[in-house]
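Taking the form predicted alone, here's one chain by itself in structure tokens.
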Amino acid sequence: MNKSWKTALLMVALLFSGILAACNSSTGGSGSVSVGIVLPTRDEPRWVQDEQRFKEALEDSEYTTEILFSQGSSAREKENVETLINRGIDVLIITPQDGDAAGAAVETAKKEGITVISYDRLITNTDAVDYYVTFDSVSVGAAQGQYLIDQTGGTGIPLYLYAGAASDNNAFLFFEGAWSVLQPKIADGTFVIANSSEAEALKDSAELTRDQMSRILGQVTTNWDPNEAINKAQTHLTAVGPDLKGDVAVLAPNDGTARAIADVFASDGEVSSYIVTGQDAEKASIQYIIDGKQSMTVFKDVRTLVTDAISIAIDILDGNTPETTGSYDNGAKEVEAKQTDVIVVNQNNVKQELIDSEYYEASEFTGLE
């Protein structure tokens, strides 16, 4: 091969490697990254939506970001944080897969002088968290519980309780909020707990300790997994008699599990009707709500949450002090927080809240009036 051919091949190789380097960054080109973002999984629509909105939020700024997914693994999460540290990030935005396990990862980042923002889920039992951006998780659960109360009547209504993953601090906050409004109605006989002996034993306790909630979650956790939710719901319905069927109320923690649980209850001939809660306003659940297969969802406008997280990140990068609206005790410190309001969506207001607000397009659904 002559020298001119060698030179040409070398130029092509250099050009190709440059293209690859440019493709590795989520926004901007190769080089150091301003804001590193770690999200829990690509397998839930919620987090894929967040990924896109994070990219859009920084499009017109001078700052760059790289977004990595942990795919349900705390070990992968730690590797992602280390990768971003090596990319030279100044701010880390992270949704922990496991609130406790994420502590080691963010402590590594903190030692490098990186500001840590816990996003949507709180990282617990470490002082290496600077800010927490969140929806008011207790009010989410309270809204779900209140909806069940408002949509049912009479006494002795079978109540099926389900919860998120015990590794997720939000699951406890959601359940705490739901219990705060449901418990008086359980104690007075409006509802009869159908699927948790631990909850039944505590029905006269207005407030639950973390350990008490852990025991209940141990019986009713879905781990945020629709397949696990299906198995739990099938097991629970098989275990009870007709007296705990008929017209029922179901506390489901999020939309993915709500659809799964709704399908199981709808297929049981002894269940006359069901009211089932949800959370996240996923497209599939909005269609379920339109079709009457899911009763409600708690709409958490991730556009606002993403904007809040990016605003804090930019304030830090610009050398300013971010504004906060409250704080949360993570077991090691009071973490300064920015809270975002939530909205209950059902058939009556789905168009107003989700279509008119341009969160979704009407063409994405059928049967919408």
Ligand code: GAL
The other form holds:
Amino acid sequence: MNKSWKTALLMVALLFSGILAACNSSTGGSGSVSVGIVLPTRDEPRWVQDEQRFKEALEDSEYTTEILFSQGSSAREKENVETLINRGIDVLIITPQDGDAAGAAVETAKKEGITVISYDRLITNTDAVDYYVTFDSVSVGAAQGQYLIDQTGGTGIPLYLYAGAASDNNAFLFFEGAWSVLQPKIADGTFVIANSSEAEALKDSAELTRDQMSRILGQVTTNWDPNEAINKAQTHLTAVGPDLKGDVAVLAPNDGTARAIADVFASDGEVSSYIVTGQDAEKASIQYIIDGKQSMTVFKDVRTLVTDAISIAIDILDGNTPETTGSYDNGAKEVEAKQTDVIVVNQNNVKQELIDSEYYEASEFTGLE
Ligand code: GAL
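Form predicted in complex with beta-D-galactopyranose (GAL) structure, per the form predicted alone context:
And the full complex, kicking off with our chain again.
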């Protein structure tokens, strides 16, 4: 290519990027975006809801924001972060698709002087994370495990364990919490593990190392994917005899996988009843709970998480030091954290916790009393 062509191309490129920048600035008053938000996927209602709650919370804000989704891809996530850096953000709020892989993306942001807030999932093994806003994830798992204990009776109850994606630090925290309450009841014979030889081999260990949990997750992960959950549940039910059916307990890590697993268990003629846990209070699962198809969910009020993330961002933009309630070790540093409690929801309190609190509207459900 000769030189004049190169110059011409360069000029076109410059002109084009100028037009792009002008278009983007139209979303925000001052010409650039102050807070960039990156969420993992639109394919799960949980994260679409976070987007909506962010929009509601930011409606009257003087700060400009932009929300991008990574659609389950760490590469896309990195591109999203780069796009937002080019928009001139000062604060990045990000839920990593993969906690380790996101390190590279936030390190790029950090080099530009951007403050990084890990949202709901911790970015691991990098010191480029400034704050973490989160629910108490260990207590989510403990609440799920405790529910299974409280709602079953007798001994020798078949227990099916499922977990989240190993690339998500939360999956370990949820499992750790569940194991802390379930393990004594497995060790004393109340429950019999039906679908994980690794968990069975560790049944006398009150606390598990990350490595031990990884081995169990290797057998029972859903990868947060309802289809994978269906396949695993079908495989597990095909592999066991009638002694591991009847009245069973199922630890499902979140609502998307809970509904999938519940459908499989409901269609097995040899399963007479099942108790199944969940998490996120997704609308579809609230309907399942009303209909008696899912036993419980752990309600994480996203409005609180959004408010916490935004107030940290605003403190930073205003030059103030954000308030935190503790810290989380991400493998490279202690990350200052703001943590929120969770609420267990079942048929008994679903109306009070989700309708009366105006989280959802009664008209979104049928059969609600
Ligand atoms: C977790 C999150 C849960 C659930 C899950 C699947 O990290 O804490 O609320 O949505 O991911 O996306």
